[in-house]
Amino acid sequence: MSDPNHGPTGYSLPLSPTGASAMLTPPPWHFAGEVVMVDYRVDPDRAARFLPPGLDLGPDPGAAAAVFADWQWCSDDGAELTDPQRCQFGEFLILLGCSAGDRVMARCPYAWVDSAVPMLRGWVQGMPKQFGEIHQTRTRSVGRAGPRFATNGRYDGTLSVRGKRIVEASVTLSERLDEPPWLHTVPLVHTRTFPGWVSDTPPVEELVTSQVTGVEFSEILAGEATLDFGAALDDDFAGLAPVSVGRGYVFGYAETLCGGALLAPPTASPPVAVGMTG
C-alpha cells in the first residue's frame, strides 16, 4: 500500500499512487532486433558541425552509418512481452563515428521511432528520437513473399517523416563476415539535455554513454547497398547524406541497457557500453 503522505511516484510521468502507470519503467531494459545497416560516408566538415566541446571526428573521420532495426524489449519482469503492441517499435538512426580522447566511439545526431514509449527512452538517455513511419525487410522462413537469412536475399528499409520519404536503403546479401561492423560495436555517446522551466533554472546538459551488458550477434551477413536521402527535413539534415556508400549489414542483436554515465575523462577506463536502443 503506498504511503498517503508520500503523494503519488513513479520513474516517469504520470505519477501516481503506487508508481505502476509511469509511462516507463525503470532499466535494466533488454532489447533483441533485427538490424539492416548501410556504412556511409558524410562531408567530415558537415560531421564536425553535429560534435559538441569534448568529441572530435576520431581516427576516421566522415565515416558515418545508416541503421534500421526492428525492435522487440522488455523490463527486467518481462511483463511487456505479453502486449506485442507494447514491446515491438521500429527504429532508424544515424550514427557518425568520432573519439573522446582516445576513445573511439560514435554520435547519433538524428534518430526516429514508431512509438512514443521509445521516445521518452531516448530522451531519458540523451537520444534525439522523433516520430517517423520506419519500415524494413522482414526474413521469412516459408514462402517467397520475404528472403531467407542467407546470401542473394535482399533488404530494404525506408524512413518516412510527416508524409515525406526521406531516406531510402537497400542490402543485397552476398557473403558472411566474422565480425560485426564497427559503428555498431562502439560506445554511444548523448547528450542529456533537458530545457530550464522555472525562471533562471538552467538547461540540464550532461555528455553521457550507456552501460550496456548482454550484447549478443547473430551470424551477420554483408553485400553490396545503396543509401539514398530523399526530402530533406532542412540544411542541417541534408549535410550528412551520402558522400559515397560502403557496404550493407543484416543481422541479429541483444543487449541490456543498464543505465547511463558521464563521460568519463579520456584517461580513466572505459565502461562496457555499445547502446544502440532505446
The other form holds:
There are 4 protein chains.
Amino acid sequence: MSDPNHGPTGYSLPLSPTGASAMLTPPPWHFAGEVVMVDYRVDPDRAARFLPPGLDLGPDPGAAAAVFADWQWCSDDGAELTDPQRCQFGEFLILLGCSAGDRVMARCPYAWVDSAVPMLRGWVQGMPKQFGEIHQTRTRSVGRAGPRFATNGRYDGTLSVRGKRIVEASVTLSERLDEPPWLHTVPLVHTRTFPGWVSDTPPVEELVTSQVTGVEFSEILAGEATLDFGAALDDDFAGLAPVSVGRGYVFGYAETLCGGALLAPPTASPPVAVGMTG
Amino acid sequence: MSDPNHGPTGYSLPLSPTGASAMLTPPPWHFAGEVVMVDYRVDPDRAARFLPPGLDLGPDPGAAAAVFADWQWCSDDGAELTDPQRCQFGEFLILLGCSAGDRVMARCPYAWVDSAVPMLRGWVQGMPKQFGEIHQTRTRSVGRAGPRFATNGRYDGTLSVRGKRIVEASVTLSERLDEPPWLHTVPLVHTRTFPGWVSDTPPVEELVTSQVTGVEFSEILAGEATLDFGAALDDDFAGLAPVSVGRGYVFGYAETLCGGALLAPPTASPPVAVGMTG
Amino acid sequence: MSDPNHGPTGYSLPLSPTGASAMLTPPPWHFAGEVVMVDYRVDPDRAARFLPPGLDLGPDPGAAAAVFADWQWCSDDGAELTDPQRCQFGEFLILLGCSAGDRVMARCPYAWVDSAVPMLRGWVQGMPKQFGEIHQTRTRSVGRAGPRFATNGRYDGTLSVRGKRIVEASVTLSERLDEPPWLHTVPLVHTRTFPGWVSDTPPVEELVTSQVTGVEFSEILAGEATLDFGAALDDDFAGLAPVSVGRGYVFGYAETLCGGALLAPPTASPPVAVGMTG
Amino acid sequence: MSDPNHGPTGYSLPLSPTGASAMLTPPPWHFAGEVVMVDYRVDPDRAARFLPPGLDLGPDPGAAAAVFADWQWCSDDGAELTDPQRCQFGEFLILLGCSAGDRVMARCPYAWVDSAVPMLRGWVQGMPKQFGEIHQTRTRSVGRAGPRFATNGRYDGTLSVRGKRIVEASVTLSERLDEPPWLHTVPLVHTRTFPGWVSDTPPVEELVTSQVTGVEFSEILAGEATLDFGAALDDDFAGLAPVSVGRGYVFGYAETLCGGALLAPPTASPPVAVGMTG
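Can you give me the structure for the form predicted together with a further copy of the same chain, which would complement the form predicted alone we have just seen?
The complete assembly is shown below, putting the previous chain first.
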C-alpha cells in the first residue's frame, strides 16, 4: 500500500494511489519498426535557423532526410505487446545533419505520430512530436498487392495533418547496401522543452541526447526516391522543403531507449548511439 | 467523352460523366495479407440457425474459425498501391463449416473492416462487412518489440465495435504445417442481400460463391491459441461464442477476386477455390 | 423463434437467426441536424453531364449548393439516441438544381459522411455517400469560442477525403429569412445503383425520389459566404467547382425518411417533399 | 527575423525560426462548451488516496462528479475558430471534492480528451489528460432525433479508451436550477508533473491552481441521472467507481484560462475561480 503521507504517485500523470494509472511507463522502452527513408537536400541557410546555439551544420550543410516508420513498442516487461492497439504507431520525422563541435549528429525539427503515448513520450525526450495521419506500404510475402522486400519493391509513405496532405514519398528498391544511411546512425540532439505555467517559473529547456542500446538493423535495401511537400503548414516548415531528392532506403530497425544526457562539451568523448523513436 | 444521352456512368455510385468518380473499381481485385486465425467450436444448433435453405452443417458440425487479416488491395492496374492510406485495411471475420449437398464450404456470418471501400465491396459480394476497429500483431525483423515469423512468435488480434471490445485472440507459434487450416481453403457461400427501396421492389437475395484466382499461401505456422468474446453485440452474435478453442495459425495469403456465381445445384462439379476478402 | 426452414433473416446484412444483427434498421429513420449551406453557381454544361435521361437543368441552370450537416438520427423506437457514438454523424453534399418535366428537383452528385451506417443507408436510397472527415462550427450559448445563432455569427465547414482537404466554406450571418433556400426544399432525385455480381445479373438501376414526412426548419439565418474546392479528387468532381459563390445559410432541419418511389411520369401530381439525409 | 544567436524559438515544441510551428499557442485560451455532468459518491477512503499532502477531503468526503464536455477553444486572436477540425474537442473528467485548509476545491484524478493539442495543454497545467473516444448527446432545435434543452430532454455521454467502453452516463432533465452544481464552481488543484529525463534532473512537481476569467454559465437544467463504470482500466481507477449516483446537469459553460499559480498557504485569501478545461 502506498504511503498515505506521500499521496498519489506515478512516473507520469495521472498520479494514482499505486502509480498503476500513469499514462507513461518509465524507460527503458523497446522499439522495433519498418523504416522507409528518403535522403534529400534543404537550403542550408534555412536549416541553420533550426539549430540552437552550440550546434552548426557540420560537414554536410543541407543534408536532410524524411523518415517514415511503422513501430511496435513495449516496456521492459513486454506487457503492451499483447494489445496491438496499444503497442503500434506510425511516425514521420525530418532529420537535419548537424554537428556539436566535432561530433556529427542529427537534429529533428519536426515529427508526427498517430498515437498519444508516443507523442507525449516524445516531449519527455525533447522530440517535437505532433499528431498526424501516417501511412506506409507494408511488405507482403505473397500476391500482387504489395512489395516483396527485394529489388523492384516499391514503398510509399504519406503524412496528413488535420485533413491536409503534407508529405508524399516513394522508394523503388534496386540494390543492397552494406551500411545504413548515415543520418539514421548519428546521435540525435534535442532541445527538451516544456512550457512554464506558474508566472515566475521558467520553461524547461535542456540540450540533450538520448541514450540508446540494442540497436539492430535488418538488411538495408535502397533505390530511387521521390519526395514532395504538399500544402505548407507554415513558412518555417516550408523552409525545409526539398531542394533536391537523393536515394531512398527500406529496412527494419530496433533500439531500446534508456534515458537522456545533457549534451557534453564539444571536447568530450563520443556519445553512445542515439535513436530516433519514442 | 460520355454519351450525353446516357447520362452519368460508373461501376458504382457516385455516377459521373466519365465514371471516374465511382467509389468502387470493377473486379478483379487483388489482395495480399497477413492472417492470424484461430479454430474453435460453436454450438452446432446455434450455427445451424445461420445457414440458409440449401446449406447444412456438413461433415464437421460446430467447426468455426476467427480470422484477423491485415490487407493491402489493388485494382488490376495497381494504382491504389501508391497510396497506402487507400490500399490498406484490417478485417476480422467468423467462419462456420457447412455443406451444400456434398460440397464442403464455409459460411461467414459476421465480418468487420476498418475502411469504407472494402466494407461496401463486401456487400456487393454478399459478405456482411460492418465497421470496426481491428488490430493485429505485425511481424518484426529485428528487436524485442514484436515476433519473428517463427517458433515462439506470439500474435494477438483484437476487434472493437463502437467503442466496445468484442473479440480478443492470441496465437503462440510452435510448429510448421504442410497444409493451411481447412476452413481457409473451402469456398465461401454468401447470401448476397440488398434492401429494396421502392415499395413493390423486393430486396436482392442471391445465394452465391465468389470466383477466385491467384491463391497463394506463405509458409503456415501454428500453435496454441486463445479466443475470447467480450461484451456481446446481440444474442444472435453471442450464439457463436467459443465452446472450445483449437489451434491457431499465422500465414501470408493472397488471392484475386474476379466475380461471383450463383450456387450451382448440389450435383454440380466442384467450384473453384473461393476467397475470404473483398 | 425464427422459422428453421427460412434461414437467417434481417432487413440487411448481417442476416442472423432473429434479424437482430442487421447493420441497418428498416425505415422510417428520423433525422435532426444543424445545417451550414452555401449557394453557388457551376458551369451549366458540366452540371448537365451529371443528369440522367429524364432530367434537365430546369429553370435555373447552374444553380448549386454545398451543404454541411451535423446530424443525429434514430429508428422509430428511438433506441439509437441513448448511444451518441451511434446516432451522430457529419455529412457534406452537393446539390444541383434540375427538373423532371415541370417538376423542379435537386440532384446530389456527391456526398460524404463520417459513419458507416449512414453511408450504407445512402446506397439503399441511391445517395452516393462516401467516407470523409467532416467538421462544422457548433453554436455556443456562452463565451467567445464560437458563435451565437445570431447576426455576426460565423460558421465554417470543411471536408477532407483520405487525408486531403477538398472543401472549405464559411457563412457570416447578417439577416433572418422567411423561407429556407430553395435547393433545400425541392425533392431529391437519385439513381439507385448497386453493382451486379453474378455474371448475367444486371446492376440495380432505378430513378427514385425519397418519401419524407415530418419536415421542420428552425429559424433561417443568412449572410455572406465563401466556398473553395481544394485538391480536386478527379476531373469529374472538379467540373462542379464554384464559378461564383452566393449566400450562405444556417438553420436546424429535421425530417423522417419513410421509403422511396420511382420517379413518376412528368405529368403526375407533385411529389411529397423529399429530404437530403439518410 | 529571429536572432541567429538564439536559435529556434516558440511557446512549445516544435521550436522553429519564428516560433510559428509551435504546437501550442500561449495562454490565454478561451473555451466554450456544452456540459453533461453527474454528481455521484465514491468511497471516501479511496478518494483520499488520490490527494497529495496539503489537501484533505474537506466538508463533504466522497463527493464526486463525472463531467462530459463538447468544447470549442481558441487563442486570443480567435484564429482557430475558422477551422472546426482544430478548435473542437470532447472531454470527460472526474472531479473529487477536497479542501486545502479552509478552501473548498476540486481534484481531477482522471481526464480524457479526443484531440492532441488539448491533451498536451492539459499536461502544461497539471491536468492528467489522456486520449479517449468521447461522445455526448447534442441539443437539437427541431425534430425527434435529439433533445430540446428543456424538461424531458435526455442527454447521454460515453467514454471508450483503446476500444473498451469505460463510462456511460445519462441525464433526464426535469427542473431548472438557480445555481450550478458546486463541484463545477470551486477551484481545481492540480499536481503539475513532468518526468525528468537527464539522470540527475528531478521531475517537475508543483501543486497549482489555474487562473481563470470570463466564466459564464447558461441556464442550468437538472434531473435524474445514471452513471456506470464498465471494464475497469486498473484497480486505482476502479476505486473511484460510483457508490451511489445523484443528480445530473446540462448547461453551457465558458471560461478563459490565463495561467497558473502555486497553491497559496491555507491562510491566504480565496483564489479566483478555477476552471476545468484546457
